[in-house]
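Here's a solo chain for you in structure tokens, the form predicted on its own.
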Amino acid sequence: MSDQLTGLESYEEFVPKLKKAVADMPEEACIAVVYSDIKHFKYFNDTFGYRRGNRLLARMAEMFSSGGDDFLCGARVVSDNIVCARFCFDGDKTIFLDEIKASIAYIEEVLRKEFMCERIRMTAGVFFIDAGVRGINVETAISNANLARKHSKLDGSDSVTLFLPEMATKIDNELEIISTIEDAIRNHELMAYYQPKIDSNSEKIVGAEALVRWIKPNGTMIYPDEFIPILEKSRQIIDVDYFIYNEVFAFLRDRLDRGERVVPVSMNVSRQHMKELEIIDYVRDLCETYKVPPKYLEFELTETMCTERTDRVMEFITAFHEMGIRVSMDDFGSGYSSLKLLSQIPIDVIKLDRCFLRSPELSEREKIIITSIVNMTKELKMCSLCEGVETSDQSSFLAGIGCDAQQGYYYSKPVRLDDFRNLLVAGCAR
């Protein structure tokens, strides 16, 4: 039974048709499996209505199926996802890929004009079935084309992407992380590392940031940039955050009980927390359980997060301020709305992004910009901290302009808990 909306085959009809086409394919020929969708289709539906969105899909499907003699079959998989098969007799995949790209570009242009919406963009993934992979399961071929589409969507550099084997390897790695993270938390393979925050004038440790590290049983370390973006997509990042929060609260409580020196520790907040804000009750319960004075607690929101969900961020900050907990804006200056955000959001600490210190020797323009930001934070009664400090000259400059605190490898990389305890005893990180 065909898809009523687009007139294309159903997926159940498409698969056997593709199988037969592959079986009947001449040795020198190839078949391109093209998996496509409309980028930001939800935006189009929300803006123009579902009825017009349905017409857009129907027109897109019509153009695919009437694109030429090389069209074999097509199906709507789900929502705006359409897969089709195209035939190339001579098997010249380079020229064929260029033709597919040109076809997608043409369909885009027509749809933008007909529906009077310049934001209509398509993404597509392509997988070639030729003599070398003739025995491949066609559903695997479709899946590979879909992986290429997802890569195109994430990469953003090209609307049409050819499948490469490493894309499947990347997905396998992601699935491995997703499937093992719960055991990793349970088995304490995750650890809180602490990077000191240094007072610019005294060069004493005045705080720390808690950062997650994943140490495998064989001693291999998986760094955050390898697993955090993956867990962000699966929402498992929330479990990781909660694990680190518990570690930090337990550490602070232990030092308080021992009568040892305690400094505030900041913890990172994932954008996933902004969807439900369950984090507010979770942190409130931690405060009640561990009885840690709020002056030792700080939570970091990224500048991007503040831009995306200003309403939720305001609710978050209000709740944490009511608990007496400071909130900082991390990565300040890495986005495009920094100054506007400062006028809207009552942040306590501004953390200047490490991009400001990308050069060991700062130019005069860079110095002027950093100085202006630091002066502005003072006027707004906020504290300033600069990340990524790696040289003595950078540190001296920041101290000279009145930046409150610094953080970076010049003083200390993130270290294990025992090493951080030793740094606190010494009182400084150098």
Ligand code: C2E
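Take the two forms, find the largest set of C-alpha atoms that superpose within 1.5 Å, and that set is the rigid core. Numbering follows the first chain given and starts at 1. Here the structure is a predicted model, which is why all the values come from computation and not from measurement. First, how it differs from the form predicted together with the named molecule.
- Figure legend: rigid-body motion between these two forms; of the candidates Val110, Ala168, Arg258, Ser234, the hinge maps to Ala168.
- Between-form comparison between these two forms gives a rotation of 27° for the smaller rigid part, taken against the larger part from C-alpha superpositions.
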Given for the second form:
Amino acid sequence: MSDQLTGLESYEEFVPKLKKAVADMPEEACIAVVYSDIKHFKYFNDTFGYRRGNRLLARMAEMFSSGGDDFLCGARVVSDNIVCARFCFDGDKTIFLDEIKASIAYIEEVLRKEFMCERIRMTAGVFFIDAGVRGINVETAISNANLARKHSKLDGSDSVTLFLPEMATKIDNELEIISTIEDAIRNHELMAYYQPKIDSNSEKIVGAEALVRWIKPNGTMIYPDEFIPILEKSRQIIDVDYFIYNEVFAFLRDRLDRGERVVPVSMNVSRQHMKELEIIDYVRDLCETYKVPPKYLEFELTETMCTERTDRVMEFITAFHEMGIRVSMDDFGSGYSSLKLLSQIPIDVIKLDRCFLRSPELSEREKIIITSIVNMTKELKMCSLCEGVETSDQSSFLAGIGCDAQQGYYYSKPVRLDDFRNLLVAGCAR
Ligand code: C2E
Ligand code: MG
Ligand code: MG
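Coords for the form predicted together with the named molecule, given the form predicted on its own:
To see the whole picture, the full complex is given below, headed by that same chain.
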């Protein structure tokens, strides 16, 4: 027993003990490695003080080790991370996992009562060592249980999570993205691609949307859906957005300097910007530096952002309107669109999500819905644009009902800057 705080073993003692238990394990039995911690332990310490935090850990450890005959050994790895090994005689993993879940729920319940704090929650990851994997290095088994715990946190759905082999790749992939993005920005692996926006009547290019692409040194392209959700969690998306804004401003400035035709370019805004709103000053500085007239700029907020952070979104729009910059609502109709929201938020453009055009041939019902949204935007004095236009039928239908603009593969996929320049010279994308 060498962890003074909890009375558990030290990690150095735990590993050989677990190794021995695995070696002695009967064929039909199995051992569960359970790696757990307390959610928001820092919050508990900050609120109630370290002494109480220490008592909480000691009590948690005590309950783990006195939980029953199946407890083999346990250790505090670091801070509030406690790992323990439990023995299952008949090796029925489904029942065993339920028991582990129940015992963790029980520990949580007791801790909440004893420490009079309803917010105490635990997270745990479980890895089973059975006859099939008894040759596994026990440290790998521990780190698998830890990965499952991290997964619980990322996922947020369940507080006890069983390890699955694909978790290793998923977390590896996330860590790889988080740890390489800064270099990628510095080394110009990120690029802005441009997707033209087409006027429904004239079929001429009247604008573009800048979309980020990550091109690895070996030439493979990573699409935003693969890395943006991860960078949104780590907040590094802010750097990515600023990088793209700089590219767009520099591109517009360059065309203005050459006296070439310029169309407005829209840029996406991550939900993370709504926390601090530092983006307002950032864009104001870009406008000063590049001296791009605001009529060539547009920023896209997603519908979900508008619903979740209406107050911040209002502040954002007011500031951007003061700068003379248009704001659009992206992916309209993909979430829980609230019509009330539209009456509150003075947005300039509604971008209908491509989910409205899922089928190449639109049904009558789909047509009615799209038509009424387009009519509504007109009455609200907003512009309408439909995303994801892939067929000529869809395009003529949209033109027929008076949807102002269109964006989609029917006209052009997002393209590299040079290709976009050529499209601008041609004036149209088909
Ligand atoms: P979004 O802003 O709604 O962009 C439209 C997405 O639809 C783009 O995907 C575009 O390539 C795709 N698309 C356009 N036309 C069609 C079509 O006809 N058919 C189909 N199937 N798809 C079409 P992409 O470039 O993969 O971007 C995905 C999302 O990632 C974007 O959705 C946007 O939310 C986000 N994103 C992209 N670039 C940035 C960025 O620089 N910053 C931030 N914060 N988000 C970005
Ligand atoms: Mg967009
Ligand atoms: Mg969109």
